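A single chain comes next, written as structure tokens; it is the form predicted on its own.
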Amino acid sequence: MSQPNEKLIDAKQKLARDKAAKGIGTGHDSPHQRDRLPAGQRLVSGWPVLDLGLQPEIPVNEWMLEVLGAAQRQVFSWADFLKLPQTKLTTDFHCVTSWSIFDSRVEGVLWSDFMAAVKADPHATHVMFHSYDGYSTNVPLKDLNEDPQAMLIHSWGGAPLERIHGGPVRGWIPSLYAWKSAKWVKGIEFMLKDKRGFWEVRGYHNHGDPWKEERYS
């Protein structure tokens, strides 16, 4: 398998680590009414490509989805996870690097949905979502659970999700900054207490909400 891009990696950690010593982008008190744009995004009409430098190829019928950690040991094929139910939505969608994109056509299956067909621990607090590149990301249950439009999504636009794009599945958290809706979905983790992913340990705000401009720590 390639390797990541770590002169992508170091630059990108870098920029967190200058923004955050300067206080830039360490998030604030959200207003009371939020607008659809966060402060210091730029909307967008294409849908841009950012990843570790990996894109890896994975056919549906060797994809594979593992329920694990504080849960009940679970394995999904791709026909095992067609079969939870699948739902269609229309959302916006917001990334760390400042552009937005507006009125995303979805579909897959929402957390919700999800969280009903796994036995979960009921004291799991966070999950850590791992990616077939070796990306990890950690997400509080709280945000996924009360999020309506969070989704594991196969489908974008009306057409099955691309490989560029983190296809065949990926995460769908509008609520937070898109490096938390991991690419290329292998494994979901359930976790008793928090624990920090890929760009969290590189200087990326633990949470990432958008409205309060959590970008970096």
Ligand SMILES: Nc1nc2c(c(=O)[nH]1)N[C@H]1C(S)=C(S)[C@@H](COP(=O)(O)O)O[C@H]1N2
Second form
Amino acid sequence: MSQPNEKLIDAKQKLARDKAAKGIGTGHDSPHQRDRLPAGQRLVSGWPVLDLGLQPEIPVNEWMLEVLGAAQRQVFSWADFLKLPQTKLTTDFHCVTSWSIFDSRVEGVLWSDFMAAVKADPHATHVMFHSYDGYSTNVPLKDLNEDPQAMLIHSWGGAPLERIHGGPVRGWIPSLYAWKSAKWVKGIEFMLKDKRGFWEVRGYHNHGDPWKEERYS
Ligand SMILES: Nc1nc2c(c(=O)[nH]1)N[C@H]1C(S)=C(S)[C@@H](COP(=O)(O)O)O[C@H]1N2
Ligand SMILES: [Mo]
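Having gone through the form predicted on its own, I am curious about the other one (the form predicted in complex with this ligand); can you provide its structure?
Entire complex below, previous chain first.
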């Protein structure tokens, strides 16, 4: 398939708008206590696949990661990316559609190590992740910098990240709902002010903290 699945996108957008209109899942105060399973989530055994109906295939020798926006432009090839410090972590992952998975063994580059390798404008406040399927998602730099598990991953469960899950490289931000973890990442844009990404303009919450149930807005 070479076109996004518009029916699916419209249905998800409608669901988000309906819930938001009823005040469901629009966020609530919570002491930021990190119950391991956030409210409204259930643990699943497999790892579901969600996308826009496109699963781009990018061979690693063609894969590139561009740093753009309020930063010195930089392009990482696959080899460049693997030269950055590599870290293995075991983390949880929570999707707004209510599934959660525990104990994913992931490997890749910690956000803090990525930041050390790029020259971002110190005034940048947000990042837009851009993907090979046309997807995008915005994340405050504060969340990335304060999540010690925020990464760009290339491996999951001890094997290369499968294409269906965003390989060669995807974002991995366990402190936010999974839609903030862009699959098939091709660009990281530093921004001096916030701008909404693909789902954020279609009724999803702008922030997406699972422990505050920031699902829709
Ligand atoms: N490039 C891209 N990244 C994406 C998406 C997408 O459609 N395209 N979907 C998001 C959503 S809504 C979710 S829930 C997770 C799903 O990741 P998974 O398919 O590996 O479970 O990826 C997120 N990242
Ligand atoms: Mo999602």
